[in-house]
Every structure is written in structure tokens, then in C-alpha cells.
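Next comes just one chain, in C-alpha cells: the form predicted alone.
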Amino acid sequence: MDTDTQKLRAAERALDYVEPGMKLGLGTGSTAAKFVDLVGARVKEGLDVLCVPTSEGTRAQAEGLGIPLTTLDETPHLDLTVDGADELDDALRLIKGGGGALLREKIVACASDRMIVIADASKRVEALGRFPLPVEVERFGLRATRALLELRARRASCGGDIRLRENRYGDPFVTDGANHIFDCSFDPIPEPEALADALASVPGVVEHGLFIDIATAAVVAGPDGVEILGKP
């Protein structure tokens, strides 16, 4: 089964969770998108649901499917949402924002009662860090911003490159709400918890990639099956 069979399997799982009349946030990336998809075909049958999309990306997806969408402003609590992850341990600790929105992802699962992340086997570590961490910061003071990023990390045991993300064009890559991202290479990173503290303490930094104690389960496919960690 290779990686791309491995993301619809978990996306197919994760389905069995969504009822009617539920108000679902809709992740952000590859393996987001083949859950939308197949919400969009449900919705197609008459499945009745409304939707909080997590990036102008999965919006517009959505939209071409004919899913019922709302605001956050308008429906401030969701029952569920699913979305991928850029790595995921066994306590279902992630890492996200390699898409570039983990401030909205990281809005609406905390808006939900539940966080079913779904995820092919390559996601799951030991250790969280082989992935770089994404940090989003304010554009404005940049180089101060990653100074003191460098000296509070280091205090939490992390060290490792610094890099502001480009887009295809070399240009800074620009977030949905028109911030910047920095990623960090932090490999390994020895306390999630501590690290997340020491970014959030960081006066220019909107949101960090780490997501702890927000997810509620894991729907993980791999060559042998899906096992689903945590309690959907």
C-alpha cells in the first residue's frame, strides 16, 4: 500500500466518525483534502452537515463540492474536526504548519470537542522534530523575532537552523493572515511542552506548530491497516 492509498484509507476511517447534522472543521493539506473530498461525495448523497474550513485553500476545495460552509463568528463551537499532521507521536502530540496554516487549524480544533487526526505511517515518531517546526510570526521586526526565538528555544534544549520560508519564487511565503513562517529545525525535540511554552513567550510570534493536548485521537494507516490511537 504506498503513501497515497495509506492517507485515503485514514481519510475513509476518519468518515465513520462524521454524523448528521454535525458541524465539522475541514483540515488543511494533502491528507485533509482527500477527507474533503469524500464529505463533499456524502454531502452529494445528503449528508447534512456544516463546515469550517481551516485554510482559503480547503475553502475553495469545499466550495466546488457543494459544502455547506460557515464562519467561526457564526458557529463559534464545532462537534469535530479532522485534519492531517506533519508528525505525530504516541501521545498524540503534533507537529503542523507545513502547509501554512496552522494558526487557523490550530483556531478551529480548539473550537471543536474532538480532533481526529489522520495521518499515513510515516507521520508517526518517537520524537517529535525530524520535521521542521513551524512558528508564525508578525512580518514586522523580523530579525528581533528570530533572536529571541534562538535564545528561548535553546533554553528549552533546542538548537538548530533558523529559516524564514520562501515560496516558489523565492519571495517570503505569506500566510493566510498575512504573516510570515519561520521553520525550525529542532531535531530532536526533547520536551514539547517546555519548548511550546518557551515560543510562546516570544512577543512576535502569532502561533507555533506545536498542537498538545488538542488532538483526542489518531486514525494512523500503514502497510498492515489502520490503527486508531486515543479515543475518537
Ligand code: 5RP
Second form
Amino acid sequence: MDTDTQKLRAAERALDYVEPGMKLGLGTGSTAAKFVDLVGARVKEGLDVLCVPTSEGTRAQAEGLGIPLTTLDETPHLDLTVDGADELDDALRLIKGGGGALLREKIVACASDRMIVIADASKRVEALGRFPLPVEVERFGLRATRALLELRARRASCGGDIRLRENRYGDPFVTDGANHIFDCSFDPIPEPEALADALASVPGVVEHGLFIDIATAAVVAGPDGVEILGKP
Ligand code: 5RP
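Condition change, the form predicted alone to the form predicted in complex with ligand 5RP:
What follows is the whole complex; the chain from before opens it.
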């Protein structure tokens, strides 16, 4: 089974946890997009759900599919968020933000009773950090923020290349929140909790892509089938 099919299998399985009347958070990325397509198909069949997208990209997709949307201002509490991840470990700690949506993804997931991660088997790791950790930063004072980020990360035993993410034109990537992203190659991250605290202590850091104690379950599809981690 190729990776794309694994993503689809994970998305299909996660749909089992969606119930009529639910308020849902819709994730961002290629795996989450498959889930959004499936939700859209169910909505066309009459499923009653109200959804909050985690990015402008997901909003456009969901609107195109006719999925009823709301905002966290109108609906601050959600039942369930289903989203992808760049990495997940056995403790359901995640790295997210490869698609640049980590800030809204974290806000939406934390506004939800449950967050189910959907992923292909390649995303599962023993130690987080192989995927460069995205850190969303305020545009003001970028170089100062980067220097402090490097210093504080070192105190959490994390060193490595820190790169300002660029778009396809070679300009700094701009998030939906109008910020930039540093991709931090901290492989491995020995203590994700310590690094999360260290990053959160840097004033220019808006949010980081470590999701700790947020995901309640994961649906991971591999070549031999689907595995459920945690309690969906
Ligand atoms: C976007 C994310 C995505 O969930 C993550 O990058 C995984 O994407 P994909 O399903 O395309 O591999 O965090 O900000």
C-alpha cells in the first residue's frame, strides 16, 4: 500500500468517530485534506456537522465541498479535531507545522474535547526531531528572536541548523497569521517538554510545532493495516 493510500485509510477510519451534530476542527495538510473530502461527501449525504478550519487552505476546500463552517469566536468549544502530523511518538507527542498552519492547528485542537491524529506509518518515530521543528515567529526582530531561540534551545540540549522558511519564490514564507517560520533541525529532541518550555520563553516566538498532551488518539495506517493509539 503506498503512502497516499495509507493516508486515505487513516482518514476513512477517523470518519468512524464523527457523529451527527458534532462540532469539528478540520486539520491542514495532504492527510487532513483527505478527511475533509470524506466529511464533504458525508455532508452531501445529509450529515449534520459544523466545522472550524485550521487554515485558509482548508477553509477554501471545505467551502468548495459545501461543509457548514463556523469560527471559534462563534463556536469556541469543539467536540473533535482531526488533523495530520509531521511526526508522532508513542506518547502521542507531535511535531506539526510542515504545512505552516501550526498556530491555528494548535488553537483549534486545544479548543476541542479530543484531537485525533491521522497519519501514514512513516510519521511514527521513536524520538521526535527528524522532521525539522517549525517555530512560528513574529516578523519584528527576526534576528534577535533567532539568536535567543538558539540559546534557549541549547539549554534544552537541542542544537542544529535554524532556517527561515521560504516560499517558492525564495521570499520568507508568510503564515495565515502573517508571521514567519523558523524550521529547526534539532534531531533528536531528547526532552520535548523541556524544549517546548524553552521555546515558549522566547518573546518573538508566537507558537511552536510541538504538540504535547494535546492529541488524545492517533489513527496510523501502514502497509499491514490501521493501528489505533490512545483513546479515540
Ligand atoms: C500542517 C501540518 C500537517 O498536519 C502536517 O504537515 C502533515 O501534513 P501531511 O498530511 O501533508 O503529511 O501540521 O501545518
